[in-house]
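Heads up, the chain below is alone and in the form predicted alone; it's given as structure tokens.
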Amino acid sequence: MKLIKIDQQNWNTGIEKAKSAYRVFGPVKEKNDYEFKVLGTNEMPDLNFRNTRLSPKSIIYPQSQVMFTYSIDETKDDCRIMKEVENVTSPMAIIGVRPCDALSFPIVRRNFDTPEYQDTYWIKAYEATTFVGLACNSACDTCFCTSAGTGPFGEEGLDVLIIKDGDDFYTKIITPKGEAFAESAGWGKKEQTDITAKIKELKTAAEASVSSTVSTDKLKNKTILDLYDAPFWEEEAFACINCGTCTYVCPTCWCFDVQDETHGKSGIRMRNWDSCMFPLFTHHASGHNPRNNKYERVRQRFMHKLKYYVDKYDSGIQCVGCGRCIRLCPVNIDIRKICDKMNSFDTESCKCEATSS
């Protein structure tokens, strides 16, 4: 790992250079908002933000995605032939991504990416990416980064990790592929050792920041149907109107939709996000609909991120911390609680309260 000090002139003059070798999308600032985009000439990233509105997962994972097209036209000798469509892999750079949204594509990967399966669009797009993460100096009043097994300064899932101070950038090199960026960038100076110290306090500092906490020790003993049964589900859905907004906030919800359009003679195959917490999601050709009570699909939601990922790959919860779905959400459910009642639910408190009543 190699440190780099920048100031805000070479900081500038690097995004810049490496723009030349990479597509590269930054936070820019919408209406009230920020969103990532890719930067145009003398475009900077800005900084000046908490957290983005969206994560950068739609740059890897777009929200709708061509993936094949097909003619029905019976005159042509490909009719009804599906054609993969090539999706662009030159290199890219994320740069503004929070250690929060970075450790959401190790999480996803684990989906994506496996010995049975390989999503090849997902894949080719993530590994043509280079992660530029910014290190949050203050945490928002909803971040529970720090129990979701990550940190203000968290670096897994990163290739650079910028601390920002003051006008300065303390440019923490961590991978290969962010070597090469760096390099691209013009900042492939030697290590400087004597900002150790003043990254070690800035950390220190971000880390007391974070004011909400979690309890999830408890999770992997529990059992799945103790869970699935336990009473609170419908008080805790009692105001969800399913709009969903909760799982495109979210950095590591993967679920989507694959839909054929035919306009004329002519179509495509693509895949557009979808949402455990739309009534259509799960409703079946026969007109069956396993979870048809709204109750089901927020039972649903949060059993995945908070048991059933737990249970298969043993590698913590299938949330980062981030904060967005409290934020966002207009009816203010509230992931922190509900896992705190799953990790503290009792299943013998429960039978024995049953019992005498």
Given for the second form:
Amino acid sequence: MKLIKIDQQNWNTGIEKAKSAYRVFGPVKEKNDYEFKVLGTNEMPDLNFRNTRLSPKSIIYPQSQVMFTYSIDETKDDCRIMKEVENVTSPMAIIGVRPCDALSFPIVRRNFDTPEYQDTYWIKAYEATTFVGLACNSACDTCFCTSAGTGPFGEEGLDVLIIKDGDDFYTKIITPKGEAFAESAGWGKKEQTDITAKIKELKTAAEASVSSTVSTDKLKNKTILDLYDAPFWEEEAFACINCGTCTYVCPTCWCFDVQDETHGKSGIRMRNWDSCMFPLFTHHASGHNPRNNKYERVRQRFMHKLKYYVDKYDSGIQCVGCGRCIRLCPVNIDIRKICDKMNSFDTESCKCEATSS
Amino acid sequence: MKEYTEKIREIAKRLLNDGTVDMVIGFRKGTLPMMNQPHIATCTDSADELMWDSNCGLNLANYVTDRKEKIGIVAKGCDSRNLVTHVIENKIKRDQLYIIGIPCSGMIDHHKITAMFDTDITSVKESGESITISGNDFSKKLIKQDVLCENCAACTHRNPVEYDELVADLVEEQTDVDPYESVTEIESMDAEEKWNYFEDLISPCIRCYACRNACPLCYCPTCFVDESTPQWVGKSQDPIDVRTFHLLRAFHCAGRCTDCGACERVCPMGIKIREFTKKLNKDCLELYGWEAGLSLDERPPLDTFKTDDPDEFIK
Ligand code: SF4
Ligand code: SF4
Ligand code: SF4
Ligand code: SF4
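Would you mind generating the form predicted together with the partner chain now that we have the form predicted alone?
Let us now look at the entire complex, which starts with that chain.
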């Protein structure tokens, strides 16, 4: 790992230079909110953002992605043959990934890159990408990253971490990918500087600014069925409108649905994000739906993130504490509250009365 | 608003205790400022969580669809109009409902207020007509009237139209407002300008369907966008499909929409979806003299006909 200090001038020229080797993405203000966009010539990432409204997951894993094309023209030889679309990704660099969002990529990787199953679309995009993170000097009220396996200066999932101090950019080069990026930005020859003490100071202040915490320590030892049958689900799920916002904005939600669309004689097979909050998600062809009730869907989302994932991978929760679902849920279903309910749930002492729906 | 809260709790407990209702649907305080949560109270303890302030903008009629129990429900003007619409459309029976009417002075626009400040808002306190917004290093007083939701600012039915009991005296209705100001503006555009306006309007849509799901009118067992045999609408971000969703949904709401604003309130992308429904509301008013949900005895113009209809096609 190498620590260098970059001034505003060098930052601007570096980002501009990197654009010749990478497709560079960065936060840009759109209407009222920030979004990750490809940066054009002379366009700089706007680092005044707190976090983007949607997470950067769509850069690696687009909401709609074409995988195959086909023809249904009987006069053609290749009629009804699925042809894979070209799946090559040129190098990309995402500037300004917040540490919470950075951690989501290794989490999602556990699903898309396993010894038995390789999702080549996700893997190729992931491998082609350099993650240039931006430390948070102060956290939002809804962030709970320090309870979710990272923190405002967290490095997991990042190739470079930028720490902004006034006009200076303290740059931590973490991986070889990060080194290659620094090289192409022209920062490669910069001398290592001793800014460790300064960074430590900023980090301590940033961590102290995280005002919200949740407890996850007891989740692992709970019995799945105890939590599944806990009486609070119906009451907590009452307000939910099953809109799926929480899962679409979440950096760690990975579910998709495969669809064919035919226009005239040709068609595409694509995948689109799906959501466990939609009744259609589990609707069987027979008409049966094993998760027919709203509370069952709400329960699924939280059980997956906070129990099944915890048990399966033994690497913490499937949530990075970015707080997006809390900020954007239209009916204020708050994962912090549910997580605390699950973590402290005790079959013996539970006297709460379930409400029916 | 404290008086409203106390009165709601008092009524709810009475109704639950004397068995008039099985549950009372209202709002409870959320975990974030300006975010209250729809709440179902079935016992006196949970009835004590019920509350009221200017952040109860979701439409509670959405939560009674097809329910079988006897339900006490807290309803401001627009909720009551959607309850009336529900009764007319057989989604609930009038005698299943005990409507706790809220004379409403408008809800505040949390999107607008959030956008006014660069940092987190940690508390929002109301007192009479003023709202105090505070964060870690600031505090600012706003006039409630200036930060009302757009539909509330132009609302002409603040009092519930149908109720069994009121929590307070009726409020004065607004008369000098034009709910259709923006529609008139769009109507004056030429075709290309209109096209561009609507393209820009829905361009951020992620098709989460929060707008549909928050709307009490959208109760179809299978929405046309979810239908798979045959599949009417594609599932990707293809602009044709996004447009189809918005236009068809709006038409399904024609003559039924009360302009409660729930759809807009819940959109995570801040899209002004009411620009579609408002046009149809205006048409219904101009063509049929109709506003939705004002009477239990009249059916909406698009599911009825009159023998003296001036148009030829009906005869
Ligand atoms: S929890 Fe909230 S955001 Fe998620 S589906 Fe339910 S209402 Fe929508
Ligand atoms: S569950 Fe919510 S807080 Fe956790 S990563 Fe997803 S959006 Fe962020
Ligand atoms: S709530 Fe907003 S983003 Fe979601 S489908 Fe409706 S308009 Fe689109
Ligand atoms: S379309 Fe929107 S404004 Fe109209 S009734 Fe439905 S939620 Fe309310």
